[in-house]
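Starting off, we have a lone chain in the form predicted alone, written out as structure tokens.
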Amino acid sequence: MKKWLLLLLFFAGFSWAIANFQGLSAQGQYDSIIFDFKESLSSAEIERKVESLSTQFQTDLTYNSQFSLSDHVFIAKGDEQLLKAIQNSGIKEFTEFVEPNYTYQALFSPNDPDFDKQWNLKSINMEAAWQASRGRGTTVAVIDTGIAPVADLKRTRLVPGYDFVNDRANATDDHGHGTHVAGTIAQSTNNNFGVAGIAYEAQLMPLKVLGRSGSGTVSDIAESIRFAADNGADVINMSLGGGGESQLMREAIEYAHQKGVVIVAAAGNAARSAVEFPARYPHVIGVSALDSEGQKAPYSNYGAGVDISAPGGSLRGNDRLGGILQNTINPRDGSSIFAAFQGTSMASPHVAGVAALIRSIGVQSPDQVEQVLKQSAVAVKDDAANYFGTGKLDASRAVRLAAQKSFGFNGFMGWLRNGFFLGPRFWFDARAVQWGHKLLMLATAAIIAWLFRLPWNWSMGWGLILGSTGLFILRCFHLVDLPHWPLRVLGSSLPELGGAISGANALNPLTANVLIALGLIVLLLSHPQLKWFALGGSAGITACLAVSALVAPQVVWFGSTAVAQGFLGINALLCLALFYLASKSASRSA
């Protein structure tokens, strides 16, 4: 008896202390106080009400809309003090419920005003990757012909990079290409200007190889390689690439793969089966171009060496809609412009910004990286010539993946820094479950056991805990993407299974009544050892029964009415006769 005292005692303690947990779910702010009065109640009666609540507790009741005054629903300025002081107050007499009136909020869409024309953002669901991770603390060198300081990067931090094409510090862009580059993965976002960018609150080092032509030579794209894996460089991004093959780039891609740098670099825009230097390197993550349609780009290179595919556009004719559209610098002049460029230069970057996403989130390794995107990308069939590598970019599903990948300290870190807590995929919510009313079933099971003096054993503890509860912290535990259904039937009792199966909160008079009981004393009544856990599931059904009838009085087709109440309290005392008779058969056949 000791024992189950003590089970009994540390479950009562460990619901309390969940019940108490604010739960790891996002914990609701609200302003205002919903008000649900019953349907019976008259409107003369509710006016009454409303103006008696408002008296006293000096708040004004009002209808939420025009469209509430059928439901009788009003809303009250109010906060969690003043919540509990009127939940506290007899309310539930003429009331359905009284809760929060929670404030919810759009998922994070940026306020760029031309956020709305980056189709390539929406097609590779950027909206849902921000919601994990925007780059901080990672750094993306563009090699390429320099950065401007265009009006949408001014939020953008830029680190110290380097000019090699005039041997200077100030890498600055005569192009226009590295600046629209640099857009595409981190253009200065959610400032009420311009267009957006991947993975906006990176860091941008600027390292110029290509000159005003647009091109440049392999040894110093090669020390540029080298120079971003030296100065803390986390992804490293090449719209670049051309025929032959050098050692010099090789040896420099593998030290700075080596030194931790995720390489991306593009495909070619050639249209054909040969993917360019240094996309075809080891290491280095190949990326060919879609257009806006999500097939292959008509320039785009394919085959072997493709590793990726992501948003490139094509321009076709005047229609600059197809493009890719970014912050950069008219070539003639430099003054700052937004223009729509089409390429796997283009492409790239994306496939590059989503690496600094998931490097901020907290994986590390290159290899790691290189597998997160292509495990995570939308696979093609029938791809035969190889246009999309492993499939099309996904930055949501890279994140979530991420989040999954990611071990030690700086995953930890990068799972409290975006919000994932315990991963995407796992929550925990206490609020689920009404643990006043729990807790109160099982200690009327157990004190209806103790009276009755049952014998405590397993068999008996598990009838009082199935009977009158049931698992019900189960009901707490969400997957993502998965039914809730078996979590809440498991985590109901026997006369709340009815309920549990439709979906509904309210009992069930199919299962919440005495034939439930009944059954389970004529099947195992006689059985030696089945008896207890009979007579400890009756107890625990006139346990639940009679705190529903007391506190909850929730009944399917009944409603919450007196009719409801009726109907569980006489249940919960034909159980209680029920158990009484059979406890009295079973002793004496003990």
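Positions refer to the first chain, counted from 1. The structure presented is a predicted model; accordingly, all values stated were derived computationally and were not measured. If you superpose the two forms and keep the largest set of C-alpha atoms that fall within 1.5 Å, you have the rigid core. Compared with the form predicted in complex with the partner chain:
In this overlay on the rigid core, Gly491 has a C-alpha that sits 2 Å or more away from its partner position between the two forms. Annotation for Gln81: C-alpha shift of 2 angstroms or more between the two forms, rigid core superposed. Fitting the two forms on the rigid core leaves the C-alpha of Gly467 displaced by at least 2 angstroms between the two forms.
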The other form holds:
Amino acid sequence: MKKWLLLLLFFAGFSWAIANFQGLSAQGQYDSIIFDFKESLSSAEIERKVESLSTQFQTDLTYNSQFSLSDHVFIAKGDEQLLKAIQNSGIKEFTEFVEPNYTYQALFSPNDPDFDKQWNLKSINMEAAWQASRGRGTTVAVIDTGIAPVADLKRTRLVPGYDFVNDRANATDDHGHGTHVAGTIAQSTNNNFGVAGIAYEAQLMPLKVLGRSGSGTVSDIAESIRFAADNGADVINMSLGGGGESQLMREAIEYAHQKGVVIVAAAGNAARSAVEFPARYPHVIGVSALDSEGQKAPYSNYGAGVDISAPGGSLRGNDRLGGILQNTINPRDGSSIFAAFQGTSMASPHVAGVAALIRSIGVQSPDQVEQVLKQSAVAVKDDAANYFGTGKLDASRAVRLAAQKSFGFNGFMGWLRNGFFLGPRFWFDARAVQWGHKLLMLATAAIIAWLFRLPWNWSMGWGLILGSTGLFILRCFHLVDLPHWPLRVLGSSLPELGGAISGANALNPLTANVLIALGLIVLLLSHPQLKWFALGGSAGITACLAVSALVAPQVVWFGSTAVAQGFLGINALLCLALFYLASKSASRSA
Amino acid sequence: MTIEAEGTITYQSFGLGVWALTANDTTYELFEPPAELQQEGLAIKVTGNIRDDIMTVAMIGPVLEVQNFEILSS
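Show the form predicted in complex with the partner chain, please, because up to now only the form predicted alone has appeared in this conversation.
Let us now look at the entire complex, which starts with that chain.
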């Protein structure tokens, strides 16, 4: 019964994930109908038929193009109801087919009235990207001047943040910069008002670290990075920079990165080579700015530390069209305004928004998200001064690449974890296992069994698996609030058991030796079925010890020294000798 | 770090705008400048601190906190 329930839950979760994936195709819509008349009809016959149909259904059948008469193709205005009526009127006699004339709307275009002015979103192919993801299920922390509840953020979801400047929970904006940046990331979109934002189904976390003057201290910023990491942010955007190197900040960034947060920062606006801090720290994606023509914006920093480029706009004189348009506040009276700004401050949130789309699709680790952003960027040839990093941000290519990357096991697990199947109580960490080593052990065990021409059966198979790697995938699973050791033990091979019980990654010499294999053979060699398990187990243990000796000789008490390597190597050889003797004996008795 | 610099006040359009001192080889972002200095084209000589502990939205160069200034011409 329990099995059935779990199976049912599994399929429910899977179907939910599939149903929620919007896919890359648009839904079919039509307001006209196609008629394709039979080739055998003459032009005169067709013209007569067209006339009678036009009268009968009170609609005008017209040529679709200048080639239509010779192709016998006509179209008429009409909806589903009319199509059904025509199809039921006996028209089949003289037509090949009558079908809907679908309008191929390949792209989703939001109904925000000023979307047309957002050249920046079009230049990164946002419309195509929205087909695949709008950032649902992700949280983007905006470390800035705060976020004010302006009209075009009404439908955007905000999670609790913090005001580090005034030490209070309400992190509203008294400057205007943070609200603008937040708008680029997740302005309420398709709401018939104002402008659009990139990951508009993502949640925003407002973290105010910059005061009314637009500046703030390194200590507040470092604290806010830790706050974001501890409170579930998936992405951090920092449209700020300057100052010197700070150990406090470096550690905060390291901490957030280890907690799986993607960190994006502006390159700076001094038009000089090398980016500002914090974009300069490791694990921070540094963003340079492009103008509306796709050139490096004149003010943008470049060179060392630029990972990718994105629209930052450029305001020439009074021409505001070249800027990035979002909803923000007028700092004088706090009123809501739509303003065009320029700066790498504006470029950075484009990348943060697309990072949220990638996370939402199922690519989890920050390094992988960075890789997707960089690989999908449109490369620029002859970029000797590194104006563009790996290239220009392209949201559409990024989500497509993310979908490919997440199609495998990780993406599937991402679906499960994000869905309600096991909810937030379930965690899968692929990094808990060194996959390469495990696969090498399994392959070595299988090769040993094959070289000695042992028969393949279930007992042998289980022996090979439990001797070499165990059910190692189980080590990747965590159930929140429950101890991990049972899964660790179940996910261990026989030689690894000692280490697994004590919680160490290193092998324990008490179990990582030839004695376990000897015990198996002594106990089981006389049993007609289980002797194959004992033999498979010995081959597996040989593989485990040999591969460990060669690639990762970590043994409790011996460390990673030559002694550890020697200990494992000698035991592997003894194990192989034992296996050889036992297999001869087993083959004789078989 | 205390420095002396001579240059012209400019207003730069980043975010809602920022006051800067354009000296010979460096552009400084003025940190909360006094009202007298908020005038484009003013030639000044200043003494001030470079605030390495501060980050800003403008990111146009080192942040200069003015301590003393002398207006050379307007």
